[in-house]
Amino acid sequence: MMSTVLLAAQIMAATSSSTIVYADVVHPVSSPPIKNGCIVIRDGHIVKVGTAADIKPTGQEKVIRCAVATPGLVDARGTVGLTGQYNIPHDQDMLERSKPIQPELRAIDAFNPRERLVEWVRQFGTTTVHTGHAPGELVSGRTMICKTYGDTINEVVIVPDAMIACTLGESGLKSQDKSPGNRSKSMAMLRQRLIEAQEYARKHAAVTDSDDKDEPEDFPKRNLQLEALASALNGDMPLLIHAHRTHDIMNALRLAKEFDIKIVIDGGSEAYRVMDEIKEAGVPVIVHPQLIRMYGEMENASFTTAAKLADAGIPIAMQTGYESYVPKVRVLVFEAAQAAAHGLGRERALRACTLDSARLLGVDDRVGSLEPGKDADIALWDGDPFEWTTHCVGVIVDGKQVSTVVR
């Protein structure tokens, strides 16, 4: 007869969504990779990382086999969701060009989790997406951070409201007399709304702490976009500022000091110029994509910037980015090879496009990488993810098996 608790442990295996991943190598990331390795899902959750020998299977489980099974890619940033595949302009909601100045944009309002986009990085293994309004503008928006899989925005966010973009530098300038015409003015106008919205903040809290409720024409008149920048100055939501010249970076760093804010470096063309002073001041950089086209004020990039920030201790992470024309949305998995290839070295190229990634993000408690209690997003790929040749297989998103690519 059996057992009561054997008995119990199969219904509840039947009951359950729960899944076995075999794979040749297993890269939890967080720890050595292991040979032979398996994966328990349960439930949208891992539940267990190991050798294949250390599973005992009930038989009720779901098997998935693959070559190499790694965490879901975590792409640090990139406009996908926003960008649409047919590149005009119903489709494109990633950079409001009316006002230079916009914080109260939200990546939420606009992102669309049905995007075919959004499907097609989803199969070549990324599995969460900081996205959001691009560079091009002094402030252009607030990011997002989701999954690629999902209905509804409620399904498939994380971190509704991340960072706040902001670009310095010659992508965010205007011409015919517009403002910002230079660096300077871009500084001026920057400086100038969160000293606004220091104030906004300080009659707000004044008015919130006093004790006389009587007087409701002293609290100050709502204003999204000084809210939104007064998020920044209490340390809510870093500035994610898009820079590329050595004085674009430190005019940054500079204004970090002087707010006392939390700030990240996106693109960072030049930053191992400025390595020092990056490190000095405890700000990531999440580096432009490896192959963006070098030019402008991106003419001094390298293949190398990955790993020699890297090397200096700064700690980095990879994205997709954005260009204003064809492509519009890259693949990270390529970007982050061609990082692997120059110095960087495939352990911490895999690192900073999951685990480096997610930690930058504050959202490493639930992915980027392969451990008990975590989200079961997983890409499942017939070989080295970084090999030219190899073909993501499968992708797992919350323990559900979505994405599987024949080619």
Given for the second form:
Amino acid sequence: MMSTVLLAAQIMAATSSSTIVYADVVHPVSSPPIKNGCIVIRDGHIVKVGTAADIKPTGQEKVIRCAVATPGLVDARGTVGLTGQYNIPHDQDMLERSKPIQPELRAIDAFNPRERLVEWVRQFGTTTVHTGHAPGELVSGRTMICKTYGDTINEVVIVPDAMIACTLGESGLKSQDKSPGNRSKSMAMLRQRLIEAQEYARKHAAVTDSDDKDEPEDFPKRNLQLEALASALNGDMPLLIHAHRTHDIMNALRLAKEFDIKIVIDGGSEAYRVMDEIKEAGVPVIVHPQLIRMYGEMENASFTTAAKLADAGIPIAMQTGYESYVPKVRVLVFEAAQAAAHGLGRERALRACTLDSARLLGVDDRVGSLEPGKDADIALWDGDPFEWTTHCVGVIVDGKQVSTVVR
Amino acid sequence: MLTSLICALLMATPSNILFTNGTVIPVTGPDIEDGHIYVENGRIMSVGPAADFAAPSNTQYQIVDLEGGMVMPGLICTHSHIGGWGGGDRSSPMQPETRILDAIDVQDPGFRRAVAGGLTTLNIMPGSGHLCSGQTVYVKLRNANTIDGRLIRLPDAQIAGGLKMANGTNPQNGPPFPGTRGKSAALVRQRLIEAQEYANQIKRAGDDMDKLPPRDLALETLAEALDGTRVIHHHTHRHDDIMTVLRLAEEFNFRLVLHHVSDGWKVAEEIAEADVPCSIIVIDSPGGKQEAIDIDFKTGKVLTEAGVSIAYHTDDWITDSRYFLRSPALGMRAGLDRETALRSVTINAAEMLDLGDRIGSLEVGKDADLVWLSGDPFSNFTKIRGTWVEGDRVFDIKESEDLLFAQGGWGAGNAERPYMCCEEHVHGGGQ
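Now the other one: the form predicted in complex with the partner chain, given that the block above is the form predicted alone.
Entire complex below, previous chain first.
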């Protein structure tokens, strides 16, 4: 027994990259809060979460203290890094207006990890973002999942191709004589393209399954657009469908059923009106930012939607969404705070911007909670994260303290 | 028996109210734990500890039990766009003759959302796409179906309001709008000189009607700004644009409130020196346009420490009136003191509208505009439970329709796209 403790101490002493975070309260999220808690970090990963009394530091570790520690926050849908602070053409890559359907556009080709707004959201505790092409075109492009700290896309990326961003409803429509000009046309165009992708995938599979698959001329000519949609059809990339009004949400569910594809509802202002249908379809909802402006297709949005969906047993997550004007990015902890105060409560709201979000995005093996083996992504606070006057006092990404700014 | 008595009282004298069993935040004095406010005919008759309330004889009154919550003055927003588009059209960069009051849809649901946020007085403004986009109007959010029912009348029966001006990139556009900052300032100076001359002509005419210049609504309005009866509410973001406004104010001696002041923290001493109050916008993240990239939560603190009187504003639709208190709270997050945070949405704001003697604090003789909160005004978890304007209840969270506007939901929003101040000249689009 004695020798085991000694050995453990020696191992810790030998590892120069160890850090211990002590917090008055640690919220692992995957388990109940721990008073006088600590998180032991080694080589970028969490190795232990418990009470301060549980560990025997060697004195060699870097020590960080704070009032409250939570997992680094996981933004379930945003556009940060594709959208920049200046709001001029050179820093706005979230919407390509040339065609209504362009799933071939990849977020990794557009994300700027050094954008000041990426730093901004990081300083408020967000360590992982699901970002990419914005709502606003029928199929605007793809999304990706990345960390908020790093100099190049290669350093930050977790999932290079996460979902395909689609828009049903008013914000995906064109004016004058351009298509899609209304909802029926949106659906017809999307269905037509998915059918073409089915055919493309079928031809591809037929060649792959046949004996003479070494003959490249037998493969259908490569088509980036259809390849992307084929990935939606085979379940690799869900369709992230921006839908606010009731009929737009129902259109999304109908589409998912017809093509037997995975979808995620993005927005869902009126989701509270069709909860049975959403639940039956097994579709999660990334609820619109609490402070979206309640006009147009968002006119019936409510601060209580997150709570209502969660009460109904529908998987939800919090997002910062997309803004064409101000604020160019929203702050995830504020969005979760507002949902917390409108019926979701602190515990579920914290989960909705950490572990639930990571699960919805399929990256909960790495982020979203404070558990041994996970990436050491931690947000440090000087009080209740959901109060306006509390500060984020530090941020750790992959075990490295990347922010000490008090925000 | 008691219930029926209270009901009877309620019906008999709706405007006489005793607020009790809660903390009173008068703003101009220290908080009063276990305080009272007594209201008659829409005016505050007494404020103080609960024990000091002396029931008036021969007068019936309703009792509002604050249930341990807090009551503070109704919130005043110095910069709002609720009610729709209005002011100048695209024909010229300066249109002081236009009035926003001629364009306001008083039944816009935005007003219901505003009272749910505890707001009782707004300065409703035309936009910032002009050097001068027109006359603003100060309104009380009374229960009324017409704009006339919400106007504030000055002692001389004039309608209370200011004049909206802007500089920086928003008013810059193709002809006839200016293309540069230098041209913007030159156009404003030229027009103000014309207004000076117009006012001088009137002065010189004296009683001689024949010497009076023909009435000119635009010059008349600018002359009101020059003689100090109409405050100029000036949109401005960048530090150099702020300095330009101060330079013009010094040259023409007009009374001024600086609005937005994204870079205000960079020229705080200069603003203090000019003795000009500032109304601040709070946005979740910097930018959205070049001139706002250095916007910072610390602006309120820095200006306050320099000696500048500050207010916050919603710029509704830019920020939601129901979350108005979040703005001073985020100012506190960056070091603003609590007392100034309270003043910034009440008495300081009232003074910026020349209404400090009527509203903005809980003092005897002032209008009974108040908001009942479940707890601390700057906590995210506090709920606004009731709002009163001149003793009339305009929001009650227990009423299901009021709750709808407080939370949002089916029918609480606007079908039409609203006016969003400053949005017109930025890249972007999309939803």
